[in-house]
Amino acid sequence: MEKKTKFIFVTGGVLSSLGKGVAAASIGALMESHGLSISMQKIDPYLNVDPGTMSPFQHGEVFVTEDGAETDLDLGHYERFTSIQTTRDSNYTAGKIYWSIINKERRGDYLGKTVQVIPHVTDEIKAAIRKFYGKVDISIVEIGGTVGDIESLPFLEAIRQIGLEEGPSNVVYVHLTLVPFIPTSGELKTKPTQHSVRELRAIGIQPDFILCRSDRDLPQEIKAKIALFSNVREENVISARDVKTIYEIPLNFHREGLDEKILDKLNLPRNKPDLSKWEDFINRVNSLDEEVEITMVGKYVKLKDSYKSLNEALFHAGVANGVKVKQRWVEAEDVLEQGPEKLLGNSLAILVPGGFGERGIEGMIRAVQFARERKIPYFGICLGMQVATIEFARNVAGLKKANSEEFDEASPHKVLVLLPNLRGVYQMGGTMRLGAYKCQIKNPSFAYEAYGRNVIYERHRHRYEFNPEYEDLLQEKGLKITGLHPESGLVEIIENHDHPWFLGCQFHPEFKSTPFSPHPLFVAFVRAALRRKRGEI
């Protein structure tokens, strides 16, 4: 039988990057806790079809999706901090809802009539938000931008019609402000929460919730005013203060009552909440003293949200390893201009990651040589791999000019290449490597020690491959080659047992990384940092 879905739609107001994905998948956290199931959304109003093409400076990170969707990095966090498995059904683009709807309006799908944002547009949207209808409790549904964005418009008012069709003990509106503290004057300011809300309610939604980002808890005087101003029940108000680890906000909600508020709204049962996970996390980040220092060597170092899944990755791995990490960031090319030694010369362990483009290369290298060199543990993700691949192929192969395709199409050696489509690899006229694909790892090895088991499912997004034709020389010349693509004999993982740890992997780990489930590359390499810092190897 189909389940009822209810739905919480979650918008944002005053300025963009308050949180609204970490509040979302806290949300979907304490649903979850009541025995509830749950889907999760991110609806993004801005018109390129998916993040795929955009900047990491622009956009962040793309968090790639098992089902190899390049979507928003809002549902990197659903997936840390709930049980789902997002899919490409998971994040819609308004550029996403306009190609749906211009493709049927060329095939004469409407019938000639005049294609107008209402109702088609709208519709459009509505059948996008109820995906998941009638297969989970709760639909939790994250509206990008800011409340007075143009582009938002449609999106906003087709939530509006969801919350008139289905009803109102189906339907949450739950928004997000700031409530600034302003130092010169010691106060706390609503005005920025009247306005926004008031926008809201100016297209015809009334929310249900406010949370109130600000650095401080609320004092019931001021959850009292915005009540007021806002036509809000005051214990509706929820303060979203500052934390030291995001990992806390599920907890602070429901001490505000937030999640049996919402199930009161929602006329559904209030079971009690088990928590206990949450909590034990949250007991162990606090008893952390000891601190470990990995060094990433990356091109987009300038904006962190662009490394969003690899931060919390090593965070996750840290506390299991029962140490705080910090990271040191390192721009690419500064290491080639400056020198490794100079950059990383009292590095613990230097981990590359993922990236696109020509630009920042030839530092990257250097940094693997220092790494190699120095017995120094060493991760290589993605891009990581392949510049270790060049490195080894250079400076232990002897092959002097060695490098990929994607940099160097004269290169004489190019040990890594843009293969033809592969049956079982990629799409039909496609050149790109997404989402999880299985990998055959080898034993002895770092991986296999790592995740105890021979068969791995991971994340991909890349084109360039390792080149068939180097590896039987790499192999000769001291590269272990550990990991597979079993189906096509594609290169997932290199490593080098001439050395304490140093590994490189094709795909994404730190797509699969959970606070309960920390990935176990990233927690062999955390460790290997530690025991580096120990002085053990």
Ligand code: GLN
Given for the second form:
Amino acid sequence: MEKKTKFIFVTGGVLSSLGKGVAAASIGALMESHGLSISMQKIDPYLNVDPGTMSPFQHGEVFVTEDGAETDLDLGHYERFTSIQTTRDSNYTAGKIYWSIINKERRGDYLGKTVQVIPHVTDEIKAAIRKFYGKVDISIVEIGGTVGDIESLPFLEAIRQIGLEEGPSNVVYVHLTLVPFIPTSGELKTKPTQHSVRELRAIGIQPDFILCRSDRDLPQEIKAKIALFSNVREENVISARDVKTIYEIPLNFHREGLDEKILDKLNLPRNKPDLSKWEDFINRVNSLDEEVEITMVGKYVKLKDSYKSLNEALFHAGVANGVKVKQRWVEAEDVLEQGPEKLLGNSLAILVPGGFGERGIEGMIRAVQFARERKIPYFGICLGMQVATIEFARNVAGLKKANSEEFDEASPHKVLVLLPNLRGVYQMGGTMRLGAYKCQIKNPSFAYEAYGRNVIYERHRHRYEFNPEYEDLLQEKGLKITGLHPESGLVEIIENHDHPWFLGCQFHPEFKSTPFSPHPLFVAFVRAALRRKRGEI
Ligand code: GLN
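Starting from the form predicted on its own, produce the coordinates for the form predicted together with the ligand.
Zooming out: every chain and molecule, the one shown earlier first.
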């Protein structure tokens, strides 16, 4: 039977980076804890069709969905906090909306009409927001950007219209703002929140809840003041105080009664929510005392957001091992300039994450060599697997000029190549392998030891592949190929068994790690680091 889907819209004010995605994900987790089915969606007002072409410095990580969409990193939070699996319908941008409208216009679908922002763009946005209608109890929709941005206007207008169409008991508006503490006057300031809510109300949206991000819990008189100026009930002004880990947020919101108040507004029954898994996880986090340091050798080291899922996956794996994982980031180019001994000499474990382009590659190769020769646990993800292949080809198999086609088209030994004509793997016209692919794992291997099974599905985002022409030669020299895509025979995992733990995978395992289901490869890698710290390997 079709469900009567209700909506929760999450907007943000004052400034970006307040954690709107995590707030939306936390609301999703709470709704699920009441036994409700949900969908989660992010609508971004920028004009790129998707974030796939944006630099990680601009936009942070590109999150890849199971069905191969390149999306906003907030979808990663949705998957880590809730049980849903996002899809290409879970992320819309203004670019994607306009792309569809312009195509319709060219096809003549508008029957000679003038195509306008209202109603055509807003109708297209509403159709996107209604993608999950009838399929879930609650659709949670996060609007990117901050209220007041010119490009957000059609999106806010669309959610205003949905509120009117669906009626007040079917729609909740949640607005996240900042309540800064000014140390010189010793006060929490409500003015930015007042302005932001005024802006929202001017376009016809009266928020039902205000989540106030601040460094401390809001005293009642501050809540009262915000309520008065925002036309919001006092009990619906919710503290969203800074936390040690983002996984505390669902519990904090629950403590403020946010879930129950939302359900009341939506005329839905309150069930006794089961939040025990969150409590357990936080208790485990709070009891970690030992620390283990992982050395990360990468090229986007300056922006933490560019490796969001990776950071989370390492954190989850640390908790699974009962340790705090500390990351030490080393700029790949510096490894070449200053030498590996100085920068990597006392590493417990080395990880080279994904990346694109030539900068830093030779430094990464040096880091891999150092890890291999010194028997330091090594984990190479995507690009990290590719540089491990190059390193092995050069320094073990003696192919001195081995390289990837990406970095040296003239190399006589291209151990990584473009294989765009491989049927069933690369979509027509696309050169990027995206989304989940099956991988068959050989036993014995580090991979099998970690996963404990032969068949896995992992997500990809890359252009270059292990060159099948070099499989035999590199295996003769001792490289272990322990994971293959069964239909195409493409290499998915390489290992070095003359080593305590050395694994490179062509896919991105970090996208699938959650606090409650930490990823097996990360768990095994952190364990190897810990064992090295204890002198066991
Ligand atoms: N640049 C490499 C490729 O395109 C690796 C990509 C990645 O690490 N995601 O194949």
